[in-house]
Each structure stands twice: as structure tokens, then as C-alpha cells.
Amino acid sequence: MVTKTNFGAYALYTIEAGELAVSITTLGATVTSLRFRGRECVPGYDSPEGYLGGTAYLGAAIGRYGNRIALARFTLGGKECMLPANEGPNQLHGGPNSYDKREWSAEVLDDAVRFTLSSPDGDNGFPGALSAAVTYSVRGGTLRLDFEGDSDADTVYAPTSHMYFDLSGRENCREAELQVNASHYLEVDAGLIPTEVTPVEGTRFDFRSARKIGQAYDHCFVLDGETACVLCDGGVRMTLSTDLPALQVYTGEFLPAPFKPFGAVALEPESFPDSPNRPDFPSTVLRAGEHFHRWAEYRFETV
């Protein structure tokens, strides 16, 4: 079941079945709020003017590049493409004014809604005028997020979504036990720039067996299947699966009032940060004419 309501100058859908219900914004396609069996598991803010002047990208849609692309350029078909920087000199989670404060269009498909954005040719730098894509539904105890994306000219393209979990409503992510599916992570320079992919045994990145987060992280891990990570607290058990080859664990130290260091955990599907620069890793390049298609599930259960 989907209903609409308003959310100040925007609408606001929820998504309802069986035990979860979601809701989401035409702002920044940005989920407000999952309760599961009635317990909020996200953190959000009550009303449009908290993400709009917010930093921390609250639950919102990530376009056109999720995480870092280092000193704000790449090159793509021999051409430089320059890009806005927003945090120091490099650019982060698409730029300044990117698609999670942007109006979003929505369309109600039985038990999911899609939500619609069109990015200019150049905006925040990007070659080609892309239209955007991410569709929620909700089955039983599981959201799906689909993202899609169509280019009319060569471009890269990597959305995210960038949700924060706090299952047990405790405000602590550290004493959460977190699993991930990732014999490799990325190592990272000062400005939160991949390095080289490295094992994680012997380190305090290897989460291989569950254990609790216990300090803060802001890394990239490479996922080893498509089930991605599980997240278990309060009696909440959520496991997050995907087709992106990495996941971004964040512990939200940086996050502004209300919401308390250490509070909930952002768990990222996502590519590579600085693919654009980065040969090695796997392209995140859109060619002109082909469809982007990538998807995540989390599903949830008592435990």
C-alpha cells in the first residue's frame, strides 16, 4: 500500500507491507523514515528546511558520483572534465547542491514508487544530460532500491543511497555487531582518497565475522558476493545485498546536532570512490545509449 501526504512544499510517500513501512520524499528521493514491526531504524529530520540545510545527506539519493573523486577532475574519451569542489579540494557525493537537495518527480507503481530526476548536460561539471532513476518498493520485510540511469552522451555515473541505520533506537552504532562480505578494503590518504586495496586480516578493518563496530570508520570495503553486509542490534537483524562491488561504512562522527556521534552507522552500496581516476578499479563510465541498471535489497527480521 502507498500513500501520499505533504512534507512542507514537497510530497511525501509511504510504502507499506506486512512489517516495514518506508517513506520518502520528492526531496533528494530521500527516505525519511523505516519503522520495522512500529521501531524507527533510520534517523531523519521532521520537516524539509533539516535537509536542505544539512550536510550529512540523511537518507537521500547520491548522484551523479557517490563518494570522493580526487581534486575535483577526471578525463574521460581525452577530455578534462572539471568539477565543483566541496570538501577541500576534492568533490564528494556529486558537489555542492547536488541531487539530495534537488526536487525529485514521482510515479506510484502498485507496491513502489519511482522517483525521476533529470541532470543537465554540465551540471556540477558531469558530460551529458542523464536522466536519473531510483524506484523503492517494499515486499514483506524487504526494501528494494533500484537505480537506473540513461546518458545522451559518454559520462560516468555511480548513485548511491545513503541511509543511516540505528536498529535498536539506542543512538550508539558502536555497540551494533556488523558482518561484511570483504576480504579487501581501500586504504586512504588524508583526504579520504583510495590509495590501494588491501586484505583486511590482521586489521581492525576485517569484519568478516560479526563483531561489534566498536570505533569510527569512513572506509570503502570490496565486496566479495552480492550479499553485502549484516547489521544486527536491539534485536534487529538487517542484511543488506547489492550487485556494486563495494560498500562505504560510516560511522557519522561528522554529523551535526541533533543526531549524535556514533548515533547510526551509513551503510553505502556503492562503486569505487575515484574510479574516474582510476584505471584499476572498475569503470563506473555511462556510454551514450546504454541503460545503467544496479540494485540493493535490506531485508529485516527479529533475531
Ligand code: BGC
The other form holds:
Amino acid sequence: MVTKTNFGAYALYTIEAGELAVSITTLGATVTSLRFRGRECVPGYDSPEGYLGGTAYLGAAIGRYGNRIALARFTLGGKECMLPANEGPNQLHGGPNSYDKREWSAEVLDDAVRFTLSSPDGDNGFPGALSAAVTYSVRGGTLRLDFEGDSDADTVYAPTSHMYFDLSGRENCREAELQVNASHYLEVDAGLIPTEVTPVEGTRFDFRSARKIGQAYDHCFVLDGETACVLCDGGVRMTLSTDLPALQVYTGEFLPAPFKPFGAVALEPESFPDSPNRPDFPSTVLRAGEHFHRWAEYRFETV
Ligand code: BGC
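What would you give as the form predicted together with this ligand, now that the form predicted on its own is on the page?
The next block holds the full complex; its first chain is the one shown before.
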């Protein structure tokens, strides 16, 4: 069942099916709430102002490029694309006033809502007019996201979902147990730009067996398969699967009030950061006329 209410000047759609109730607003196609068996698992603001003024990307759909592009520039087809920087010299999550701050259109489907956004040619420096879509659907205990995109010129496209999870409601993600299906992670420089693909073996990034998160992370893990990670806390287990190649784990140390620092962990299925400048990384180029489709599924259970 899908119901529609107001969220300030925006709309809020709530999909209720089985034990899950997920609310998504047309502002940034953002998940404002995800309740499993009545327990809130995804922190959010209760009005648009929090999102419009915020820099935490809580629950938002991110585009055109999730994570960072070094020095806010890249070359595509021999042409240099200059982007507005919004984190030192680099670009983060598509730049200033990007998709998370835009009003998306919504279409109600069966226990699902499809959000669409037209991003014009040259939007935040990215080439090609891109039609972006994110469809949220709920079935049983699973929330599924389908990311789609079509561009009229060659571009790069790397969407993600920036949901933070607090499965127990105790606002301390360092106590949660995490398992990540990754035998490599990306080592980064001081600006969090990837330097090299590094084995997790013998490092603090080895989450191949479930263990407490314990400390701060803001790193990209290279996934070994479609089961990306399992997060377990307060008797709830969430299994995240995706056909995207990587997972950013961000422990939310800079979460602004009213949220607590480290109160929730962002698990972002994504492409590798800075791929447009790294021919050695999986390509994020979307060619004109090619259809982009990637998915992510979040399965909730009690344990
Ligand atoms: C980034 C962090 C950033 C956070 C919120 C994450 O995806 O990796 O560095 O602080 O988003 O802006």
C-alpha cells in the first residue's frame, strides 16, 4: 500500500508492505524513515528545512556522482569537464545543490514509487542531459532500489543511496556488528581520494567475519560479490545486496544535531570514487543511448 502526504512544500510517499514501512520524499528522493516492525532504523529530519540546510546527505539519492572526483575535473572523449568543487579542491556527491537538494517527480506503482529527475546538459559541469530514476519497492522484509539513467551524450553516472542505519535505536553505530564481503578496500589520501586497491588481510578493514564496527571509518570497500554486507544490532539484521562494485562505510562522526556523532552508519552501494580519473577502476561512463540500470536490496529480519 502506498499513501501520499505533505512534507512542507514537497510530497511524502509511504510504502507499507509486510513488516516494513518506508517513507520517501520528492525532496532528493530521500528516505526520511524506514520502520521495521515499528522500529525506526533510518534517521531523518521531520521537515524539509533539515535536508535543505544539511550536509550529511541523510537518506538521499545521490547524483550524478556518488563520492569524490579528484580536483573536480575529468576528461571524457578528449574534452576536459570542470566541475564546481564542494569539498576543498574536490567534488563530493555531485557538487553543490545537487540531486539530493532537488525536487523529483514521483509515480506510484504497485507497493513501489518511481522518482525521476531531469538533469540538464552541463548540470554541475557534467556533460549530457540525463534522465535519472530511482524506484523504491517493498516486498516482504525487503526494500529494493533500482537506479536507472539515460543520457543524450556521453557522460559519467554513479548514483548511490545515502541511508544511515541505526537498527537498535541506541544511536551508537560503533556497537553494531558488521560483516563486509570485501577482501580489498581503497586506501585514500588526506582528501579521501583513492590511492590504491589494498588487501584487507591483517588490517582494521578486515570485516570478512562479523565484528563490532568499533571505530571510525569513511572508506570504500571493493565487493567480492552481490551480498555486500550484513549489519546486526538490537536484534535486527539487515543484509545489503547490490550489483554495484563497491560499498562506502561511513560511521557518521560528523552527523549534525539533533543526531549524535557516530549515531548511525551510512552504507552506500556505489561505484569506485574518482573512477573518471582512474582508467584502472571499473568504468562509470554512460554512453549516449545506453540504458543504465543498477540495483540494491536491503533485507530486514529479526534475530
Ligand atoms: C562521505 C563522507 C561525508 C559524508 C556526509 C560520505 O559519503 O564519504 O566523507 O562526510 O558522506 O557528507
